[in-house]
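Single chain ahead, written as structure tokens, the form predicted on its own.
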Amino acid sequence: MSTKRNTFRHRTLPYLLIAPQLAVTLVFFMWPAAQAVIQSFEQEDAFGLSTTWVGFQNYQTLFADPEYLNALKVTVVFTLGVTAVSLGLALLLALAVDRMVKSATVYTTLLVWPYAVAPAVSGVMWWFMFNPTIGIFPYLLHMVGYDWNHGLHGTDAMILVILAASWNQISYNFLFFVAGLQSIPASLREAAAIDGAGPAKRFWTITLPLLSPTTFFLLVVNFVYAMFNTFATIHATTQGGPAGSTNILVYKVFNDGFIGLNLGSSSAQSVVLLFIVIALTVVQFAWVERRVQY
């Protein structure tokens, strides 16, 4: 049986259809990327008249600065915490979905809806929870003896924080977690239950290792998530406090660059933010994909 191949009669016309992805990446990702990498080896006035090529005088000046440090260390504690949370919960809720047979359709509907939700009302709602004086959860914890409040506490904050993220990419998690127990052939389960082994034994012996691909794919992803996509969560609950606990690296950059209109240091912050996730993309791809098992 032969396969039809289609060909082009003009060899201008692969370029014409690919010619408006090409734009739009080039408009909206390359040049945007290329004037951050420009404007951080400048350094305009204060009213933005003139501005001086100053070199690498804004990244020496970003390591020699104590909040960009506490920023670094404040974003690999969140990074670390949302990743650590999101796919945690996530493969939980989809190893339950797994072992439900009538009202799995149902369960998944309901977990899939808070990915819907924009990171800045789910925000808004989780501070609205937390609230120290109207919230449910700090009135729930004074009568257990602890006072919250995220206003003031740090650890606090960071705990909102994380748990606000979380929620939002728990959903998204949780789709790909159910698609690959879904893929895994039933029969290696039950040969494993046949030949005595238990529920947890059967969990790190063939689930976990046969889920590592989806799991591998999930931890860059929300890597990547925490990193660039929690602006608006963070945004909505603490603003990056209190005295800079929870103030990752991303909402940084929007502070300098738009509230304290130091628009050097801030392309500054963003060259040295993509450079950290490539670099952790690299070694993710380098390193833990060889234990990975296809």
Given for the second form:
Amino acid sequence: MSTKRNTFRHRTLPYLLIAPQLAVTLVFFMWPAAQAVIQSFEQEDAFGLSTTWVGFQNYQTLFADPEYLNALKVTVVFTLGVTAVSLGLALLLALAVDRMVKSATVYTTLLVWPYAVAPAVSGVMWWFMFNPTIGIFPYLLHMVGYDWNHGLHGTDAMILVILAASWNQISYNFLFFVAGLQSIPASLREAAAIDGAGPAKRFWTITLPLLSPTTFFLLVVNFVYAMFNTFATIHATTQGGPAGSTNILVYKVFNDGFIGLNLGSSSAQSVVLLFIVIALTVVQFAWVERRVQY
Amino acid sequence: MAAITLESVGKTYAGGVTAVHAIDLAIADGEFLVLVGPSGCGKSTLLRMIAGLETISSGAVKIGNRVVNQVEPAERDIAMVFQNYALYPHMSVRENLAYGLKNRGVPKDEIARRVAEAAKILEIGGFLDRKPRALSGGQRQRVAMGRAIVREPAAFLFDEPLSNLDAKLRVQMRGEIKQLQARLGTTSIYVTHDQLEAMTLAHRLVVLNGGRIEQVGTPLEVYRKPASTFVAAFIGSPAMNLLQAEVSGGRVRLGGASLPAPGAADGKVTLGLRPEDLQRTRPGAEGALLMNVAYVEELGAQRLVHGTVGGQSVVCAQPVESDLGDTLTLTADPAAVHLFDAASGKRLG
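Switching conditions: you have the form predicted on its own, so give me the form predicted together with its partner chain.
Next comes the full complex, and the chain you just saw is listed first.
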């Protein structure tokens, strides 16, 4: 009798207890997902009067569509950009706070505030700051001879959305890095100092490897964030333009489905995204959780 | 190998708290010096100043003939063993040992030779490729020592290295550290709050209290002639009995009892008597202490009798076979009578 088990005498009680959760999951997650999968094999006529089963035709069209392939490329650039900027700056800020003796908590609190700002609001804020006509940054850039216009230049637009999307996420990453740094015993860095490692060497050989669990966790979280949670940012700043240069996959799903009303293609794109999420989750569980520890 | 000299070394923190007051200390080449004191006495701060992990507020630290106040920890030619071992968790034991040498650009074959040698000395050759988390507490302790040995430094600094081990392992590692130091002959400074560790390891021990040195001496000197009531109470287990008494006519008087105190000036004193120095004598002997027994602790080798003499609590050690009543008649050898100034606590005579 070493293990004690709670058993329900009533056979249906356990099912009743998990029913609310199951119902929510089924109605709001499984059903729409299933609907998307079904719709991705269908085509609707222009007036929404009839649907026909077209098999994999939506997918074939999709992967032959240069615009979709462009969106894939844009998504990769955008995701890598957001992850690099938000992780890099967050780590820098966290290292700075970690070195502070006084008022570290004040800085931490202040640096967390941006996370509370809604992405759409921060998007609008960045849109104002970088507005070619009234923004402060184009004005400053003009002084050094750079003609900023994210309405015309794809690169400018990409930089803008990467900055806007990173800004919120830096706070989140920063918090995790600060916690990660605090969990590294000071004596390890002291031992390394006595062992003849300078500050830079200590960072690369001691701090960074010991932060790797935090870093890999944040890597996955930031990938997911950049790919799926940045709709509001894009919508508030560039709306995917100019000429699709910031049209990431999630934004294209919305554009094709709800603006273009091409539900079949939109659904097929959703299903592709679904597989990307599954792949990322598998990576997180199978690779990150097992390999990155010491 | 080097001597270490502290010249009125002090530490005052930014908030104005002074942790260490102007300490002068000369540690000879090859000496095993133990800094001992209760927590907050400044012993770790002092060690960390020698290591270069804390800035020195005043005075000078010399390693060999070099003043090292402004020298980086890495350049001081010292190795430190930390309380939590501070092993790099993402490196194997071998990498942990080699890290300090690699940073200094020691050639590969030389690193391999020194690691192998340290592994042999400490018997850790069997798990050089394991990560620290796969080691037991005692093995981690050895690796931490190994990391210090491979560097072949001028001095070892130990910051309470045994306090994370269980009692049995602590005794074993204590013996190993002592033998290792004797064999290598490297100057060592060892910080501990455990007076037994201090007594057993030290060539000389330094008793610190409130950032000041109470006494410096060999373990026996400190045990036999404690310089103050603080040292008397701190060194020795069970602790020395400290009793309020009065000297008159060459005898120290405590209620009706009195003990010989030749040469002591008349006045109030604190009388120190080690529990093991109190012997039983025949009832009615002149000047004997009458102890009312409260309770007895059996230690196996001896028994500790707790009670009171003239209303003040006293502990005395008695042989196991002894036949105890409600009262014990006790006396002490004149050589075992310690007298301290009642006000300052400093030793008299």
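C-alpha atoms forming the largest set that superposes within 1.5 Å between two forms make up the rigid core. These numbers were taken from a predicted model, which means no experiment stands behind them. Residue numbers count along the first chain shown, from 1.
Once the rigid core is used as the reference frame, the Cα position of Val272 differs between the two forms by less than 2 Å.
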